[in-house]
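For reference, the chain that follows is the form predicted on its own, supplied as structure tokens.
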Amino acid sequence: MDLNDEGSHFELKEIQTLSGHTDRVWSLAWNPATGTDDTQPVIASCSGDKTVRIWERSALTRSWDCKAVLEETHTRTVRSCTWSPSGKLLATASFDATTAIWENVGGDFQCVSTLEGHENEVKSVSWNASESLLATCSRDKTVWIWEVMPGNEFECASVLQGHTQDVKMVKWHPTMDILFSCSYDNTIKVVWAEDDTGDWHCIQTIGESSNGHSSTVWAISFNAEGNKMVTCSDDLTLKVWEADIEGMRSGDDQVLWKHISTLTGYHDRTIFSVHWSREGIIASGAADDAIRFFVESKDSAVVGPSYRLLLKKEKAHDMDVNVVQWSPGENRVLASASDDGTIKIWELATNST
């Protein structure tokens, strides 16, 4: 059914709860090699009970079972846990200071590298597209970007001190060698490669100034062609970035990111997490305990994008929620995960009613 039609009925159907965890669940990752046609779908998923849980779906019952429990790596609260794009490592950021990574060796986790150098808590950790960098960020208020050497060792290239406060987020663009953060200073920072001597600086701050949020910036994600860029916040909005794609591929580093729509009046409570879809769904978790989904209106009355609340679920956990992120495999599949202990798997459905 269109998207844009706006009279489609939508309902988020829940396929299972996914429990184990003792404590929080602060983020979830699906492996973007799993759930094709011959592999069944992987989730990894983070808590404060210091485990990591790797979740795979049966392809005899569509059930999904926890295959692994991570621990005794991390000695306090798991913050982060992302794939790398090819899916054969896991990496995962702690409140211990360090970043672990994982790999799959015969069906059995192995930590096979930790990164240290971080002050304190390490809050976030992105891969970029080649695999060959890897991105964390710190209440330390310090980017760090590691080169991916053979055997799995990891060599700081660069520590980046830009932001003022604890950084909640690093994000790789989704096809450029490009990085995001996002902080409790109310900041986004689009960080570059310099060509000629290989330092990394900001090219952009965006801040309240330049149509930025008001407060904390808790995560960023962008739409399938990299073009857009969606930011959620502790100021109750979710803003949308647009920038000239074709000029970045160039190596233009004066492309800039500008704001072209806000999306206010829709939540009452932080707004913890958004992801953008493969087919263009805005999905949004928040501390209310609701999930929501916007998508691109067609309001000709509207100059420029504008984006409509296509449905809200509410109490989708019993406690905030922390995270929500599409399946990579499935389109109009979901997880989130919460302060409740669970994480849970949704279908964005039409309602034939």
The other form holds:
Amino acid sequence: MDLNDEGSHFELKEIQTLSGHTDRVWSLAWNPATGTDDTQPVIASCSGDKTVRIWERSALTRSWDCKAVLEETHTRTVRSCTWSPSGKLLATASFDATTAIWENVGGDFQCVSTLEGHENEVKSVSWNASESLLATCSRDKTVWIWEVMPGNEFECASVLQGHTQDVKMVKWHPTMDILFSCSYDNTIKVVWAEDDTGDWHCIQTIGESSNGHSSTVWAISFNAEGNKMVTCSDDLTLKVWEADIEGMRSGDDQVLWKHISTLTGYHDRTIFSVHWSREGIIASGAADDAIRFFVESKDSAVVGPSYRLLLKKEKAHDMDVNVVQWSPGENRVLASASDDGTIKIWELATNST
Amino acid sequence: MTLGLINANPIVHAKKERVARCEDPHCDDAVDPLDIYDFVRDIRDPEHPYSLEQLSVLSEESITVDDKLGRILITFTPTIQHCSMATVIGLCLRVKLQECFPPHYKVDIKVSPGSHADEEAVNKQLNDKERVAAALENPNLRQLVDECLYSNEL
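The structure above corresponds to the form predicted on its own; please provide the structure of the form predicted in complex with the partner chain.
Okay, now the whole complex, with that chain kicking things off.
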């Protein structure tokens, strides 16, 4: 496979630039229910211009168009957006301290619920795999877990106060109801609830003493199997972690995530985003305007897994790259967004020589 | 005496002689520290009717530029060790530079080493882009920053 062939040459081809936002684009999300077979891919993006834009690729022209602008709801920057696993709902997190839930009602996106409670800016929102739970986090240092009830009702199930600073991102494990959060306090926390008791508590804090980051951790991403995760930080490194997935599945809450690799020396400015593709390619977006790709390296000289740089795309954008996200539908297609106000669609291709 | 100011008695220095510079800011393409200094030296202190230069919060030596890489580093010296206005000054510097320089310049702002009791914490906040963006959406803070940037010279 070409990823294992160190002689393979890759290039990142720009497919299209999506313009429209009038301020920096903080985040984007591919609708997981689209982009396969007969449905055209859809992306939601959110911005400092207080709006969320929905983009769809035309079946006819293969060109991306803006289908909707969700405005007049959030009163400040919209920091993060994420689709529910079924693709039916979109959650948006804002500096206005609320999280809005949107539903596509006959082509029209309507705000069907607003989650309030955080004391200040909400930074991130995440749905669990079964769509029964939502998590949000904020500069108020808390992580909230919400239960999804019938009729688009959301009930707060827990308010977690473990972090000592601004929480930057929350992410549910891809298959299990385990919640991860990362923070300005440099740590990553792992949270779960015993059975259905609803007693959510922190089972692990990954800090500097466990080979953790030495500055703000901005993002977390899991591999397809869910037994590894990669985190990115203001400390200019990516760190890869591993856990015994079978142990976790059997309900063992003593299973710990262990550090297996630190990718250092590749970035010289803050790394804001990291995303692990189904195929195993780690993409990173950083404050030096570049996008980088890493894969596991089959280096027999090194004990344990190691990672190598597959490609560095300099000047991917004119300004900081805030987010990178692989397409769930198409192979090796990536979307990125930037302080320059644009979203770009890319294809990671091999240079056939 | 005015109550409530963090530093009620700052030391005020005379303004430095302005060296006559080429009128056209692009007369030589490279950006040097003095180009940047000219933009920030007259920013008014949040608490006192004096410029950052007059209070020796900034000087030409505060600024380093790597024009090729497009990187700017500014260090500033708050007038006292426990200055809670340090973050406001940092925000003023960032906003001013954003306005005056092309967006591809990367700007890092720090307090000069040893000049503040919470040096690491202040530096971290000043360089967290998300925190800066959120702070500038706060109308009161934004107003204070605007006053520091746009108030007329005495």
